[in-house]
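Listed next as structure tokens is one chain, alone, in the form predicted on its own.
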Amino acid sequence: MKVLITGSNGLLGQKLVDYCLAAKIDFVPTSKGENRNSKCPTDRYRSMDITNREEVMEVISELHPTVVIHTAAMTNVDQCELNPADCELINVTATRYLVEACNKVNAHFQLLSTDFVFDGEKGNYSEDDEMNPLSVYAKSKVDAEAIVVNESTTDNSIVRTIIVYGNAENLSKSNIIAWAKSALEKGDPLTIVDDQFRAPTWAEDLAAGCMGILEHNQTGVFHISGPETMSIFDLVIRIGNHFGMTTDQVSKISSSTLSQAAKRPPKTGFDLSKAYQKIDYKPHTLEETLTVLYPS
């Protein structure tokens, strides 16, 4: 196996980087721009610009990899919203480029997609549940399911997964996690909601998940995330919990009262039996996490 990942600056990425060196897998890491990951063997590392579709054919003609995990996406939902033609160029576009490209070289194709392909009116979503996007972001990600279904001549798979977290190098944006154990440390008054229900997957989880589909030769959907479904007041509270941290400065409030561009789907989470039972899938719990990236 010969891996090439996409967005390898990524907390994903570098957490793949990280299993496909433990495990001793041939990979090759990518992003747009220099190697922002010192774990990452700079002599691997190549630059590429998943909009550009000449650079994406020339990069995978060149270095043949027999599977590529596409984990490099525009993610901030209220700025796809606000740049609809920059969102579908970055999450659409270019995963056909990416799928052509496989294609050519009889590579699996493996993309990384969302909770929020769903409208949030169920939660607990299995694999087959209908999907009904209620964003610009949500619509990008079911329409590049639809190029890897509809377009993809190699074996393929799609990774589902709900609010990553954990800890990397050089990161452009935060996580939930880390933003909310900061602001308890300091703390600040919160607001959080707790009208919305998520399970939050830690990164090293979700990696072993996408190597877990390949390791196992399956292809297809499959729902990747943390074990436990909360809502986001209560992501808070536990965290605050589990640090010994004083919560009394945290309240809730409404989603109705935010002024967010894109609507959010309610409630997720993800029934998660298919990877359990198929990969042998062994998520963390939320509090065995966070021993992990706060030792004492």
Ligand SMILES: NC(=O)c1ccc[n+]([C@@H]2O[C@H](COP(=O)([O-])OP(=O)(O)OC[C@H]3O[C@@H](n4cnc5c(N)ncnc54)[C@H](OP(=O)(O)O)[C@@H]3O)[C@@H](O)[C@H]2O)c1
The other form holds:
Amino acid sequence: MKVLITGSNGLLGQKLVDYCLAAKIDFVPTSKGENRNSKCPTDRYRSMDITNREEVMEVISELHPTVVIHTAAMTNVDQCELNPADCELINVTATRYLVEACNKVNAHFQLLSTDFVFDGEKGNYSEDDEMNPLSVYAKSKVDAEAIVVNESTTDNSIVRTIIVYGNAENLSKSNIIAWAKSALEKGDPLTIVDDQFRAPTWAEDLAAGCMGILEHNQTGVFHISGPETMSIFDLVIRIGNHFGMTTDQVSKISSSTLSQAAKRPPKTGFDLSKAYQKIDYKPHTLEETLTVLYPS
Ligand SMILES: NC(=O)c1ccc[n+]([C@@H]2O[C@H](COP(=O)([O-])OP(=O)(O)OC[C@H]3O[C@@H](n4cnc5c(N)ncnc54)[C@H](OP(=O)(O)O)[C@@H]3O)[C@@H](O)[C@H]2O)c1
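Structure of the form predicted in complex with the named molecule, please, following the form predicted on its own?
Now the full complex is given, and it begins with the chain already shown.
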């Protein structure tokens, strides 16, 4: 197996680099611009802007991977809502370029997608539940999934995941766990939504899930998330309790009081049965991961 990773500077990308190094899997890390991950060997790194079709074709035909794991994306949902043309180019058109390149070299194409493809009315979604995207970002992932289903002529897989967290270097954005821990430490009053439910996902678990699909020769859609669905309010309280911090200053608010550009699904969370059965997926609880991320 030779794995080409898009978005190797991103959170999941960095964890896939770690996984490949530890498992001695041949891999090519690619991202836009310079390599910003000190653990990623510079002699393997290739700068690849996925919105540049020529560059995508050139890099993939030259390096001939057997698998492309496509993590790169425009991931800020409010920015996508405000800049729909950029979102379309990065999340949809670039996926088409990558699928086309994989078709040429007969590489498995794996797309990272999101719980936001669902409208959040039902919760505990399984892979064949009906999609109903509520935002520009969500719609871009539905469209990218359709490109995989309709245009890929090779083996392919789609990995949907839910708020991903973990430690990584030089990321362009923070994640909810790091943000909540640091906000609780400051002791400032916090207002947190209690009407959005998610299954937060440790980036290491997600990387193992992505690789597990390949290692078990699987194709198709997989739901890969943390094992527990909780409200964002409960998530913040659990982080506080884990670290023995006071949470008296944290109060509940409704999503309707926030002025966010993109609409969010109220209740997601995944039925993970398929991942448990087909790829022996073993996700960690929130507290297990906090112990690893922030050892005392
Ligand atoms: N994080 C979540 O909570 C979450 C939830 C559901 C689904 N997902 C999906 O999971 C995947 C991985 O998420 P993540 O958290 O690892 O995202 P991330 O940390 O934002 O990483 C995405 C990476 O893509 C790179 N990128 C952006 N535009 C690019 C371009 N034109 N060419 C090449 N690279 C480009 C970014 O580069 P820069 O670093 O230079 O900006 C970044 O390193 C994404 O597809 C996302 O939609 C994530």
